[in-house]
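One chain comes next, on its own, written out as C-alpha cells in the form predicted on its own.
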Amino acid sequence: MKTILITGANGEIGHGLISRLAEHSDVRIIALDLQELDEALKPKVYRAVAGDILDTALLESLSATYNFDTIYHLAALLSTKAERQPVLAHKVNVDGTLNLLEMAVGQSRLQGREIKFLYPSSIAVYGLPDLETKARAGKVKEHEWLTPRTMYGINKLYCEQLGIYYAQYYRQLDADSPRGHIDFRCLRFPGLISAVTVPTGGTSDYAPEMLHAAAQGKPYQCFVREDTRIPFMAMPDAIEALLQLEAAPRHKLTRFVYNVTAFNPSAGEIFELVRRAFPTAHVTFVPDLKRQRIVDSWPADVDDSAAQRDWGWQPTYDLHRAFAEYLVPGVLQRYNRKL
C-alpha cells in the first residue's frame, strides 16, 4: 500500500487532505500532530500519532516502522503567533522542516528510491515596500519581491530553499556517501478559506473569520481596511492543488516552487458576499496597524501560469461559486443553521 505521512494533521489543510486521501483504499495514512487527532479524522487514518516534529526520536521511530512514499509536511506555527514568538516560530517552522527533510533522506536511502516531499508555502514570502508598488506590481511571479516582512514569511522562504538544496545539492561534495533522493515540490498558497474548520491564527484569516462569525450570528471586528486586497482560494481547491502537484510527472515540472491562486477580492467585497448570505451580519473595519502593514506587503494577486502550464492547474471555485456552492452551505451545516 502507498504509505503517506501527514504532519500538522489537525490543521485546516490536514482535515481536507486526510478526507480526500481516505477515499482511496490503497492509501495508508500516518497522521502526526502536536495534539490528539480530531475524533472525526481517526477512522480515516491508519495511525494517529500525537507528537512534536522537533522530537527527532519520534521521527526516527516512525521512519523505522514505516516505508513512506510521500510526506506532506503541513505543520507550522502560523503568521500571527510567529510574530509574537519568533524564536519558537524558527524552531517549529525551520528546525522542524529540517528534521522532516532529514527523515526523508533516511527513508530514501533505506528504500533505494525517491521520496516525495510536499511543502505548502505562502504568499507571506513576498514583501512589497508600499501600496503604490503593490498596485503597479500586478500579478507577482515566483521569483519577484522575495523580501518577506514577517518571521513566518522568512521561515517559509528559507524552507523552500532548504527543500531545493536537499533535492538538488545535498552531499554534492561527498561522492562516496549515498545522497538520498528527495522529490521536493512546493506550493505557495494564497489566503485559504474553509467552511469546515475554524481559522487558527493566519494573518489572512480575516476572510474566513468574517464568514464564520456571520454564520454564528456574532459581530466581527475586521483587522484590515475595506480596500485591502490579497489572493484567496477555497480549501477544496487547495487540497486539489496539493494532490495534482503530487501526481504530476517529475519531468513535466520546470520548477520546485509554484504559485497557485483563485480569486483576489477586497475585504469589503468579501463582506458584501457575507452580508448577501447573512443579512444580519455585523462587521466593523478597525485596522490593526501591525497586521495591516503585513497584509499590505503581500501581493494583490499572483501569477500562477507556471502551474497551469506544467501540471494543468485550474481552480474549480471562483469567488461567487466558492460562496454559493461551498462556503455558505458549509458553514450553515457546521452551525446547524438555515437561511
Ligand code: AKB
The other form holds:
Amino acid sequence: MKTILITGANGEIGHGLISRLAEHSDVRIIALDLQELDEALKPKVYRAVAGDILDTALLESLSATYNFDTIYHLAALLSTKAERQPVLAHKVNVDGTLNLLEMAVGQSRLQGREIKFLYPSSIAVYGLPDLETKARAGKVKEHEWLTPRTMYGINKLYCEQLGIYYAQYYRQLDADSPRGHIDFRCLRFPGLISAVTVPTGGTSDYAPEMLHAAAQGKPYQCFVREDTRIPFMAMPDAIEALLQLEAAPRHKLTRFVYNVTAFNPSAGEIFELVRRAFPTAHVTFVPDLKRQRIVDSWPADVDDSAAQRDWGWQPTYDLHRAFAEYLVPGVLQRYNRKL
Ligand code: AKB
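Now show me the form predicted in complex with the ligand; what you just gave was the form predicted on its own.
In what comes next, the whole complex appears, and the chain from above leads the way.
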C-alpha cells in the first residue's frame, strides 16, 4: 500500500490526480485542502483533511499519523490572484512549500528512506521583456529567460530552487545530524485546460473560460488579444506527466526541473476551435492591459525535449485531438448538452 499526500486537493490538478490515482487499489490518498474536499472526490480518498499548509501543527500531526511515500504539493495561489494579494501569495506559495519540504525531511528521517516530492511549477517562471524578444525566443529551454515578472512566477522559481536545495544540499555543514532524503521532481506546466473544472485566479484562464462559457451558451469577454500565444496542455496529459515523472527511474533523470507542453495556439485560434464546436459562441476580445502584460511575458512555446529524452514524455492530445476527443465531449457532458 502506497500512502500519498496531495495538497491543494480541491484544485484542478488535484481533481484529475485523485481520480486517476484512485483507479489503483494499492494507493491510500490523504487529501489536504483549505476547503472541505469536494463531495465527488471524498469516496476516492482514504482521508480528507480541511486545513492550511501554513499550519505546522497540522502538518506535524499528519506526519505523526502516516508514513508518506510520495507528496504531491499542488497548493498555490495562481498568477492573477497572487498579483492582487502578493504578501498572501508569498506566504502560501513559498512558506507553504517550505513547510511541506520540512515535513518531507522529517518523514524521511522517521522512515529511514527517500520521500518523493512532486512539485508543479509553471511557465510563469519565465519573463520575456517584450513581444519582439518573445517571437525571437521561440521554444524556450529550462535555463533560459528566468526573469519572472509576477509574484507567482518568482515564488515558483524560488521553490524550484528550494526543492533542489532540499534534495542536494540540505544541512550540508551538519555532518552529524541525519539529513533526510528528498527525491524532488518538478514539472513546469503550461496553461492547463480541463473539460471538468474551471480554473480560478490564473492568467492562462482565458482558454478554459472561453470553452466553458460557449458550452453553457454564455457570451465571453476574452481579456487578452487574439494574437496572444502561450503553450497549453489538456488536463489528462498534465496528470499523466506528473505520474510518469513520479514513476521514472531516478538514474534516468538528468535534471530536477522539466518543461512539458502539448500545443500553443493563439487566443484567436482557440476561439476558432470553440466556434467550430459551438457555432453560436459569442466571444469579444477586450484586453485587460495588466493581465495582457503578464501573458506577453510568458514564452510562446517551451522546449520539452529533456522530458522526452529522459522519461519518454509525449502528450496524448495535440490541439485538434484535445478539442475533438476530450474537451468538447467533456464539456457537453459536464453541462448536459447535445450538439
Ligand atoms: C496561471 O495562469 O497562473 C497558471 C499558470 C500558467 O501557471 N495557469
